[in-house]
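First, one chain by itself: the form predicted on its own, in structure tokens.
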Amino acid sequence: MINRRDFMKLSAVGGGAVFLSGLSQITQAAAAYDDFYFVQLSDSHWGYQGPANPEANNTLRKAVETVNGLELQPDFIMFTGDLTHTTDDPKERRKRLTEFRDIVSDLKVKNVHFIPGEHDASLDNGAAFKEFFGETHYSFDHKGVHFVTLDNVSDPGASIGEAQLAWLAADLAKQARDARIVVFTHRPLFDLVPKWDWATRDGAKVVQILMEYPNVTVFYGHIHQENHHMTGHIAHHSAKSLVFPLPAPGSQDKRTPLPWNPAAPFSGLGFREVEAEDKPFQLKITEFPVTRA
């Protein structure tokens, strides 16, 4: 079990407790069931080239090195989309997916899950992603927690769709009403900033299904920054990016990346610890830097 002393050591070498949603969320389950934690990484945008991150060819590798350097390795790792940067060229898309897969294959933990982002999937309805990583939505159970992944990106209109909604309802119907449920998506399920594509067109239908269950937490990516939101009793937590941060929701006309800061090259990138307590089922989030340098 990871203890707070170990994480304070990690934060001390990083130069600040910055949360890289893109890099990770670490979760410990409650003592009433088997303790464990997982790491979430998001929005690596492999293949990006531009002034917002001149170190884009190294950031994903740094994240892999940091996770591999954890004294206690996570039970599993979850990537929540935009693994690669968008391209109109199907051949280039597969090249980037191949390179991404090769880099993350260096992770010590081999229990790794993936969902796509719109950069990976919206131009081909997820076809290339499925070739490399399998289905775009699925569920699994781990040590008393039911995990659900949703695809709100393969549809270029940013919808979940009736077929996936029916699948979600049927999947959750197999769970007890008080089941501990964690949901992963790429886009937010609520209307954060629709004009910036920070929304899911039929996300309210997903939330309506989830509302039947009292112990639900949603983790997502896409917005490249920390944001916490409640829809009723459901908490939604966004993850920062592994490539560049984006402006605060609705703070400017367009969602252009924040400028690169050579004095603090990885500011806005980091990872988080999420501790779970059983009664009531709660998650405590603590943010940490992504690199030791």
The other form holds:
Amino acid sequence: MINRRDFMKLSAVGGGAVFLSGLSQITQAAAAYDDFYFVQLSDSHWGYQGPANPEANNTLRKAVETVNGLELQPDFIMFTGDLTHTTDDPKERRKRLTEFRDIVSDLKVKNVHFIPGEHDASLDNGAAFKEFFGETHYSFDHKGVHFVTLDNVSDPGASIGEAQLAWLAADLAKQARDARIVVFTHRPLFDLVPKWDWATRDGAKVVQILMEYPNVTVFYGHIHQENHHMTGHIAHHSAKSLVFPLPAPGSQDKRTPLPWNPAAPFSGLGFREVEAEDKPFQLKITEFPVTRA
Amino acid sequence: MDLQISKGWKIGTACLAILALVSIGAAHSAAPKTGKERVVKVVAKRFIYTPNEIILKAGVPARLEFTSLDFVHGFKVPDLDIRVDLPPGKVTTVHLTPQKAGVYDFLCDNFCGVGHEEMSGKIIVKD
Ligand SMILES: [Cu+2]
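Form predicted on its own done, so how does the form predicted together with the partner chain look?
First the chain shown before, then all remaining chains and molecules of the complex.
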């Protein structure tokens, strides 16, 4: 299972609105100087207790073990929100954040970034999250790629807000027009399923800013499954969760978790590698299950 | 001050349009004085709307009067292009005249706590 490489060719330079998907082998040998990869983990919902995942106390740890077991370690790891499951009790929220932080501190890779999900941040405007992990939106550069994180959860109404939009525009204005840009956020920036709250209230304004740049790819979480969507030339890729899968977009009345399958525990859960290839620049996604078979 | 927003046209496949006039503010000043409106009072609290099934008649103007008890819940009906905040301590009124029979989901789109994801309901429009 771990050797199976599903990969996609993303964000082809020159407005390529295509991604190829299929099964293939990616060779990790002979990487060019600027090639690297990162891991996206999402939606661990630490503190969740319920029938949709009777192994909720172990799933995050198993994911950490699996990541630590990757032959070639990633340059960095990004958690795209819902680190913890929501609680109305501020003390309990901090307890969950503490436990989450302790578990992920076992990751071999120490370059780990975090953004919040609405479960972490919407009830206190991100206050507890910030105590543990700092800013909820920021940018950084890595080997020629500009990474931007956006916070669409600290506002309980899922707005990014004018201040952050202005920050985004200013941050990107410092980049070359054809810069390689990767955006991380929690909720989809487009209306995926509004009746399930799979949207960002002012996400269209973000997309409008991003549209100026020909080379942008978005990675997000929230919907607990893979989804691949284009807005113009911008590809949006959601990640699997580490707690329970949710139904396909709009496929049923309510977005209730898919039931746990005792015959195939942890099915539908996982994380991904994203390999940034230098020449030509492209991002290749490889999905991994939580546990080694 | 009343904020009157014409929430535009939602064109369905049958090219039927639904015009929703949403007004935020005190009910007495915002409501048109037609007298023909169907009035439905809705209470919003963590994590339920009461009622959570609102039955309306196609082509008949309706006035939804929301009272929130504990939080600035949201009221969003994606397929009718309606969304408002429901601050506690006042009545929030939504005027709409649904044109097409059908079931329209609504939800609270302001994260309000552990049961937030279940806070939803349906507007059922009958011919
Ligand atoms: Cu609510």
